[in-house]
Every structure is written in structure tokens, then in C-alpha cells.
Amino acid sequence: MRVAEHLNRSLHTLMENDPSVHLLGEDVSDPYGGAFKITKGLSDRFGPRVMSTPLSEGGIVGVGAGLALAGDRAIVEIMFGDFATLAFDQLVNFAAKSTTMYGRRVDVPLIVRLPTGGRRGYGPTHSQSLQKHFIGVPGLSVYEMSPFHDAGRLFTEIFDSGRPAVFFEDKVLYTKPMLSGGDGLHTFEVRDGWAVIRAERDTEHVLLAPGGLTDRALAALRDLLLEDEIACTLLVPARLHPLDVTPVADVLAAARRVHVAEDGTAGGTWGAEVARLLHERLWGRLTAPITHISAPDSIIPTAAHLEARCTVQPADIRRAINT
């Protein structure tokens, strides 16, 4: 099953099991079913609980947050994650702050889904990875889909937390299969929100990366193992912020080299925050500084040969680890 189909089935199951869930977004209703078909079939099954909206990201998120604040649960799809910038006020100043600014704890069960990333030729304003702009916002959780994590469980986890969340979904990842078990070279396991991908042999290298980078990270790990004879463990968290590394503390404790990769540009990023957290825990055991792998300081062009230079590639990860 591919990631897009898995997300679609997870939404069907969620809305079937919980009549308080509403879904809003541009063109999410049938027969279109969303720009990437993640909401296909939902409006036919659940009628008025699925609403195709005007092109107003601030308005959509505001309505979703209002539904959540009033006691329902809301999932908002923004067609391209780039336009979360138009909903920044509703996310940061309304949804996130509403959990604590009324003198008592208030649940705001809101999920804002954000198709993200480049490598599809959509150009500068439809290809960005804006995760870093939401890291550290009090009251707001940041998640990212991976082929290892069960989306239904993540949606339920977010709703049960009572905190609003942005949920990033890499657009190329939609076309990739869900993964479990292993690939012949590495074993896959999920523990408390973390995917742990290990080689058979011992390794001193650990790579942390969000879900949208998993296909490129796995390609880099295979090349490192087969061509450079370097084994590396990959750690993929479902929740990027707040980040709890306790479930993988044993893996990190064995590391002598740590690398962090992400799709966005450098500067105030998730990767930099991870490096800060791990430096405090591991600096006495590491044999080199934590390596940070990110996209160049550039817009993302439409032309494929130029776009490839402005997004993180497997060769970039391999080169950083094999240095």
C-alpha cells in the first residue's frame, strides 16, 4: 500500500469511528478528492462533515480551530504547505494559544495537514519545506508522516493530546510504499513514535531525519553499506516538536558520530534544535561535531535539473556521513 492510500484509509477509519471529526479544505470533496487524492471518497460517505472551502487558508484554519474550540475535532487540508504562511496568525496566535490563555486548560483538537517539499517540478512557491517556522511555538505540535508510521494512530494521538498540530506530508512520499519489517539490508521497527532502521552489523553512525527524507536516507544508507562498508542507523520521529528522544536513548548512547538531515534551508531549523539537544546529552562521547545536512540557501526552481541542486539528495547524505 502506498502512503497516499494509507492516509486516505486512515481518514476514512477516523471519520467512521468518531462522528465529531470534520474535514475542511480546498477541493477536498468528491469527485476531485483533494489535489493529491488523500480525501477521496470522504464527502460521499460523510456528507456535510466534509466541506470544500473557498481559497482562504486563514479562514479555513480559523474555522477548524473554532470547531475544535467548541468541542468538535477538525482536520484541515491546505492544498500546498507553502500557503500555511497565510494561516500563520490563526495557527500561532489563535489555535496554539487557546490551549492555555483562558486561565484553564482548553483542548483544541485540530490537525492541519500540509503537503510539503519539492522534487515534483511545482516551482518556488509550491515546493518549500517550512517545518522550521513552527518549531518552538508554545502549544503547537509538529508532526511529519513517514512510511513507517501508522497515520491513524498519529491522528488519534494528536486529538487525544488536546494540542493543535501541523502535520507535514512529503508530496513525493505519497507515491512510496508503506514499509515494515526490513529491506534485506536493514531491519525496521517502530517504538513509541520513532522508527528505528538498523543494519545487521554494529555501527557508530546515527542519522536522524524527518519522514519526508526517508526514501533518500535509505538510499544513502544502502550505498554507504554496500559501497563504502559503513553501517548507519536511521532514526525517524513522527513528532518533530516537542521532541522526546527517550525511546531511542539506547541507540544514541552507542553513537560516536551523529548526523541530522532535513529538507529545508539552514537557519533556525528542526535539525539545529536536534543538534542542540543531542550535544547536551552526547558531547562527551562523540568523536566529531554533529553533522547538519540541509537544502541550499535558494528558492526551488521548476526545471528538474535545477530543482535537484536545491533539494537534499541521497548523495548529499552519503557524502556528509562518509567524511
Second form
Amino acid sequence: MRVAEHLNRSLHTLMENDPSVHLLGEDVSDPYGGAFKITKGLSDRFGPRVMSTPLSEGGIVGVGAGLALAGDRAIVEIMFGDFATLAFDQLVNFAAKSTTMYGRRVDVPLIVRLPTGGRRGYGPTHSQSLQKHFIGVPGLSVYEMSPFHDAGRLFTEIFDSGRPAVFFEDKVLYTKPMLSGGDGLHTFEVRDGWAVIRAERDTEHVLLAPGGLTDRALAALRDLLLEDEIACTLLVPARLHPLDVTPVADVLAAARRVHVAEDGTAGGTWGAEVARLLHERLWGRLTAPITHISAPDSIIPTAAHLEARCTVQPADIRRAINT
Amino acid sequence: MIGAVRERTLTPVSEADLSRMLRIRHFEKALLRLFEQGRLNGTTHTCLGQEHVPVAVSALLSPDDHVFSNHRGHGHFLARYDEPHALLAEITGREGALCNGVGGSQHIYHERFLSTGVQGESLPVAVGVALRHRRTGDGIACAYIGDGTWGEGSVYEALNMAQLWGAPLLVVVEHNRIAQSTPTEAQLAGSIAGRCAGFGVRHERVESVDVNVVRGALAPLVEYVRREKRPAVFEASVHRAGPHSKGDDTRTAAELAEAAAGDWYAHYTRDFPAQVAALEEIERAFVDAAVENVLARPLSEWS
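Could you present the same protein in the form predicted together with the partner chain, rather than the form predicted on its own shown above?
Okay, now the whole complex, with that chain kicking things off.
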């Protein structure tokens, strides 16, 4: 099953099992079913609980927060993750702060889904990965879809946490299959929110990457193993922030080289925060500073040959690990 | 431009309404006094001159209704809840505070009352809450904003959605003619009525300092929002008799005199001097005692 279909089925199941769940977004209703068809069939099935909205990203995130405060659970789809900037106030100043700023715990069960990333030729305002702008916001969780994680379980986990979350979904990942078991070279294991992808136990190299990089990270891992004879374990967290590395502490403890890859642009990134956290834990055991792989400090151009230069490629990951 | 508020004779006022208006007045004056004495932390925005509006509004709301308030929200709270000690404890960070002193003056969440300090931010949230009310049929959302708030895009996104989706949302605009230091004519093109008309949202405006007149004008609108499950905007013309926050008034002497002349308090003391004097003595003493009581409490705790 492809990731897009898995997400769609997860939303169907979620809304079927929990009548308090409402979904809002631009063009999410049938027959259109959302720009990436993730919400297909939902409005036909769940009627007024699914609302196609005006072009008002800030407004609809606020409406979602209002529903969440009043006792419902809300999922808001923003058509392109880049447009989350239009909802920054509602997310940062209202939904996230409301969980604590009233002096007691206030639940805001709100998920803002953000189709994200380049490699589809949509150009500078429809391709960026904005994760880093949401890292370290008090009260806000940051998730990213991966082909290993069950989206329905993640949605339920977020709602049960009472904290609002941004949920990034890589747009190319939509077209890729969900993954389990292994790929012949590596085994795929999911534990406590992390996917552990490895050819053998206790590898010297460990790569951490969000779910959207999975295809490129796996391609790099295969080349490293078959051509460079380097075994590298890939760790994919579903929740990017706050990051809890406890479930993969054993994998990290065995590592001598750690690498972090992400699609965000260089400077003030998620990966830098991960490196800070891991340097504190692993300092003294590593044989080199943590390597960071990101997109360059650049907008994402439209033309394919230019876009390729400004997005992380498998060769970038392989080069960073084997040098 | 809304003309100056002129009232020849006020209608007789109930003791309950006048008491509450005076309580809010003395609560706000006490806060400004505490600031002058260096006994309050941070900032505050008093509603001097506007107290009659929330007193008029609150009588028309039910406990099921949600109220969204803004930075200038003490009157909104005190008109709805008989809990001045808890609000003062919140503002001063003392035991018994509404939100343990975390939210302070402009971030209050108590029962079905919520305030936040970013202009216009609450309106889309209020639409979400109103949609739930529409579904459950048990109340409406009422959001207070000022004339300055109409510069925010979120106001228009909210009005559009509220009208499209039939959200029972009452927006109460306290049009005090000034946004911090900027006169309304320098920050608002056209009119609030015209902007509402653009969305097909029902709008009423009242120019009166008479609490009964304000309530009488608002009552059919509240009924409309409740019964028809539609949004409506109620614009009350008021004068901001005090500074934006504390000691930051740059208005000229003539402008301040005009604001003072448009203050409900001046009108009520003129028309009902004995009634005001008697109740004012009670409320002043009550607030003074509350200040003494709250400031003697231990500091609030937040875990």
C-alpha cells in the first residue's frame, strides 16, 4: 500500500472510531479529496465533520483550535506546508501556548497536517521543508510521516497527548509504498515511535533522518553496504520534537560515528538540535563530530536540474558518511 | 467617524448594574494606583470609560455561552463573574489566582471565559467554538474586540467563515476611537458597518453611555445569533477615559476633555448623584478591602 493510501485509510478509521474528530482544509471534500487525495471519501462518509474551507490558513487553524478547546478533536490540512507560515500565530501564540499559559494543563487536541518538501517541481513557495521553524516551540509537538509508522497510531498518540502538533508529510513519500520487514539487506523494526533499519547489530555508523528522507537514506545505505562495505543503521523518529532517544539508546551507544540528515535548509535546523542533544550523550565515545546533511541555504528552484542541486540526494548522504 | 456620545437624560439604572460598573471602575483605578506605587509587575490595560458595555452584554449571556476577551478585558470578566479577588490575585501573582499568575492581566481562562493578548487571534478560535455550539445547540460564542482589531486579517477570515457556516458568534466591538495612540481615522478606512456588509453579516451600532440603551440595542441581536445561528457584530461607541496602558496617554488636553465628557461615569454622576455616591462608597471600600486581602496572600505557585 502506498503511503498516501495508508494516510487516507488511517483518517477513515480515525473518524469512524471517534465521532469527535473533525477535519478541515482547502478542497478536502469529495469528489476532489484534497490536493494530494489524502482526504478522499471522507466528506462522503462523514458529512459535516469534513469541511472544505476558504483560503484562510490562519483562520482554519484557529477554528481547529476552537473545536479542540470546546471538546472536539481537529485535523487541519494545509495544502502546502509552506503556507503554515500563514498560521504561525495561531499555532505558536494560541494553540501551543494555551496548553500551559492559563496556569494549568489545557488540552488542545489539534493536528495540522503539512504536505511538504521538494522534488516535484512546484517551485520556491510550494517545496520548502519548514520543520525547523517549529522546533522548540513550548507546547507544540513536531511529527513527520514515515513509511514505517502507522499513521493512525500517531494521530491517536498526538490527540491523547493533549498537545497540538504539526504533522509533516513528504510529498514524494506519498507515492512510495509503506515498508515493513526488510529490503533483503536490512531489517525494518519499529519500536516506541522509532524505526530501526539495519543490516547488522551494533554498527559503527548511525544515521538519523525524518521519514521524508527514507527513500534517499535507504538508497545511500545500500550503496554504502554493497560498494563501500560500510554498515550504517538508519534511525527514523516519528516525533521530531521533543525528541526522545531513549528507545534507541542501545543503537546509539554502539555508534562511533553519527550522522543527521534532513530536508530543511542549512542554518538553525532540526539536525543541529539533534546533534546538540547527541553530543551531550555520546561525547567521548564518538571518533568524530556529528555530521550534518541538509539542503543548502537556498530557496528551492523549479527546474528539475536546479531543484536537484538544492535538495538532499542519496549521493550527498553517502558522501557524508563514507568520508 | 462616530460622533461624540451625547445623552440628555439617562434612563433609571438598576442598583445591580450601577454597582457593577462602579466596581469595575474602582478595580481599574486601584490597579493604576498600585502601578504608581510600584506594587504591580508588567503592564495592564484598563477599561475606564467602557465599563457599561460588558455590564450591558453580560446580562444577556447564559452560563453556557463562551466569552472571548482581549487585552482590555478586566471589565469583561468582572461583569460576568463575581470573582474580583481571583482576578486581582491573577494580576498580582497571588494565591487564589485564576491561572496561578501565569496568564496575568490578558491571558485568562476561567470556566467559559478565555482571553488572549494577540489582536484578532481569538476570532477564528471563537468561530470553532461557535460551530460546536451550533451542533450541540447549547449556547453562543461572544468575542469582544476593539476598533483597532479591525486591522487584523484574522477578523475577516473569521467573519467570512462564520457567515458561510452559520456560526452563532456575537462580536462586540468596543469602538473607543483610538488604537493605543493612533486615532481611528488614521488606522481604519471605510467603516466597520461597511466591512460587515461586505460579508453579509448583520451589524448594529449604538451610541450611548446608558447601560439600558446599550442592552436594549443588543438584546435583539443576541436573540438573532441564538435563534438564527448566524454571526452578528455589535458596535458600541465608547470613550477611552484612561491611558492605553499606564501613563502613556499622548492625547491633547482637548481630546482628553472630550473623552472625559463621553465617560458614562460623568453622565451618571450628573443624573443620579445620590445613587452613585451611595453605591460608589460601597464599591470603593469593597475594592480597597479586596486589594488589601489579596496583596497579603502568599505568592502564587505554578507547577
